[in-house]
Amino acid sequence: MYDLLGNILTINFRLNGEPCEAVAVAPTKTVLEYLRDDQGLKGTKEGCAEGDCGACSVVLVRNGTDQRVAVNSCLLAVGQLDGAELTTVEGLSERNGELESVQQAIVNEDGTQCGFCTPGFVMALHALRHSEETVSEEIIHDALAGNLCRCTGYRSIVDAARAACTVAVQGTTPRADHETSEAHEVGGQKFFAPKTLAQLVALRAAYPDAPLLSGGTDLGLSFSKGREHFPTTIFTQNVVEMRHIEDRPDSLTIGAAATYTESLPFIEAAWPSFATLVRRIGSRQIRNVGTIGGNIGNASPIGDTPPCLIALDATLQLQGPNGPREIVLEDYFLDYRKTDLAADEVIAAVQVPKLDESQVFRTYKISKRYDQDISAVIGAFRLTIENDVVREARIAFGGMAATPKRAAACEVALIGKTWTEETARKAGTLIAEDFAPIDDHRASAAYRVRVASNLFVRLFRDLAGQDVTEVVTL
């Protein structure tokens, strides 16, 4: 297998502007542990070790990009750093000893926390300051959503963000275009980083039980909290074909290794409601590395994107030793965590048809808090409405069954009917025919049925431009 991929690699990257080699470091050691234990950089802290609190935030320029993004170092594996540029809070101060603009603004506005979480805030805002976004109040709050500590209050931190991040930054981020290697082994632990889809498929066939690591926002928990280190791990982020996004007039194709952040502008242009949901997936730190391909491959019944993609009639593009295979996404999910993906296949991309002039799409996520929360219910609706009559309906829900699933009885109740609130209400009453959800710590079965039913009325009022905050009782 080494002959297939080339020479054993040393993980080479730049750390705080200086060349760095990780030679005898386990490739699935977390970057957080590596920074603190191997490099002595103690500014990066461990809070939750699961990508929620933001205390471990660092700034990454991934190989092949020129964008600084904030990421959770507790979920990032050292093997993912090959060819990248990494900055920690220790690397921000100017060489003359002066504080970097964000750090100084935090001091000026009294925005410091207890000290444990302050570095994570600084790194999140440093990434924002160097982004290409027009920084608004909404953008500031979104950038800070992944840093949860508020022990000295929120206002002063936002004031610091306004002071430091709304002024254009002079100069550009250097592009991380460093040569990367394709295999690494330490202590019997193999880490493969193929560069082509053909190489990835060959590795998948050779190691069918090896986990596929892309962003690591889910698998990374195995490293950070589970302390698991698999005999073989296959990293997909360097596969060129799987990073590609193709925007056509009639469809959008998203490579399985493209991140949420990279995909978001294209999703926003085609389905604004879907984009709103994507912005609620984790935090920026999560979306900067997490992928839609991973969200699908994880096959969770409460995954955020599959209900939307099913409602939009998406198709999966799979690749295996026998060549490409396409499958309608709703047929991909067979049972709880069971899919139609063969052991020697990988998800290469997802293709999503765009709406025509008679179609509308909305999706709604129900969770206990708005940001950074797992859904209790997700409803996704694509309707074809002509002359106020529903000609076609594709409705899918997450959190209501062992898999993301279409609401067949609800769809039938809508098709051929005049689109009114009464029609929507009647369709919603059939939710119990389509689903038998379970009770768990996120929501009771009765709550899930009720809220899913109510989403039909919310859909009607949303499309009609009416107030959707009024309590609905069916």
Ligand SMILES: Cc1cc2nc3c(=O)[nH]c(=O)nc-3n(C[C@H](O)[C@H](O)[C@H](O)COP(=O)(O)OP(=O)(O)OC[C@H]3O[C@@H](n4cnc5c(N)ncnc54)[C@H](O)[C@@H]3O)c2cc1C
Contents of the next structure:
Amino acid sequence: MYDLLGNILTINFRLNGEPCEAVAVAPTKTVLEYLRDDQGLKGTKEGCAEGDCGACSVVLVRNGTDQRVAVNSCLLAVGQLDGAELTTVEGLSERNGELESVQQAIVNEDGTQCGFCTPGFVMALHALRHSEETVSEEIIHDALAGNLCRCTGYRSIVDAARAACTVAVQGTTPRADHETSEAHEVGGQKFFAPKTLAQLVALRAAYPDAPLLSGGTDLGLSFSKGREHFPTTIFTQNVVEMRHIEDRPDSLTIGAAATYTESLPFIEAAWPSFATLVRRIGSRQIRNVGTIGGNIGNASPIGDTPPCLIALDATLQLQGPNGPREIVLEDYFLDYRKTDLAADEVIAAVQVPKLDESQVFRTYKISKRYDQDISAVIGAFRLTIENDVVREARIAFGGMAATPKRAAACEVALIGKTWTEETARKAGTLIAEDFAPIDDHRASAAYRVRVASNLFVRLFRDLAGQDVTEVVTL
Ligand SMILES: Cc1cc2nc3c(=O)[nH]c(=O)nc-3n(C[C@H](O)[C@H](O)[C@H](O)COP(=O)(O)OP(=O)(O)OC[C@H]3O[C@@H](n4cnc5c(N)ncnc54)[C@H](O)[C@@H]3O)c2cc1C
Ligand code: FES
Ligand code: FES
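Cool, the form predicted on its own is there; where's the form predicted in complex with the ligand?
Shown next: the complete complex, the earlier chain at its head.
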């Protein structure tokens, strides 16, 4: 019924329980604009238009899944809706004429003043209420970390969350399993949504200048803030092979289009410290669509996962017209936002070896806020320690150079030494030999060097089960 090239096809999904066709809508129009301008659904608000405030939160059951997740509609392209189930705040109360439990709890707890942020909070909590998580205080705060309120204050909103979300919801969410199209074209703008890696690679070769769109939490800013409409966009999240996560005894392979939320339980099981970091990437709204593939593809020097993956000795699986190619991640980043990826290749997956019994892994993110903040510095450490002696060290930093990079001098200073606080401290003092970071609005160069050095002492104390909150001065 659908072919890959040139057909003008509509984007089909369900909106608030009803079938919906986005006809003649530019596929990279944001879902927020589409809802407000084309559908007249003005309950979904625009605050920042860059994924930070949560006012635009809607709930999505992505195609091929059965989980309701909160996402930022300001960063989502309409093309990403094909085959999905979308719920907006208008879709909650209209079903039976009563307020949905979260809405009622917000009313009961006086959780709203001007009301601008309220629909976003309601949608974030609606998703939480329908998740399979055991809701705790920590989970409530995590679920709300992507929503800002500037007048009510958070206590009453958290009270409402406690009241509404700790009660189990009956019934399961039906799987969104609608047929999707592989190509859309509106007003000369092409949007491809291939379903197989072979199709994706063929499109990549045919349109080498077209951006690859995964979750859109980076690229979506071009549509949202930048008002940029690329002539051709290639969406990767329908590619079956790239959604796959393979958990083997000795390694974890994460498909480039698997979301952070989908990967998190596997990461938690293998490297709890890495999982703590992943939970600090943006907010749930970001992690519900954002991917490690996109984090690597973006090639930012302050991306959170590349330093961890380099320290863990990960290998990238690339796919191009001549077949698959593997490259160790450490060799992939060449210079500022310059990588080894050829114009006709895509990142298919990242394979990460698990730790053996003598290895430990820790990562630390330094940012101004705990949640929803970009790193000033990120340090990741994998040490192999046998009989208290450091046999191998793989240490990588982000925010310290034009690319995520290993700390070679610090590693050499550790290898063969007895693992003591003094050894860690001395290795940390060599940071300035490995890196010459820059001053920018996130941190000064001097701060970056100081904090990166201090992380070595923190690592020692953390591994020793000691207090890591004490101020360390080298
Ligand atoms: C509010 C907010 C908070 C954020 N917080 C953090 C944070 O704390 N830490 C952090 O590291 N990042 C953060 N980010 C950035 C972003 O969420 C991450 O980089 C995320 O991993 C991007 O994944 P994505 O799937 O959304 O990528 P997309 O936006 O879809 O793509 C990103 C880039 O990767 C390329 N790409 C995508 N898939 C592939 C592929 N298969 N092969 C080759 N190239 C590909 C795209 O062309 C694009 O250039 C934040 C973003 C926002 C908006
Ligand atoms: S409008 Fe602020 S997150 Fe979308
Ligand atoms: S109620 Fe006014 S911004 Fe939250």
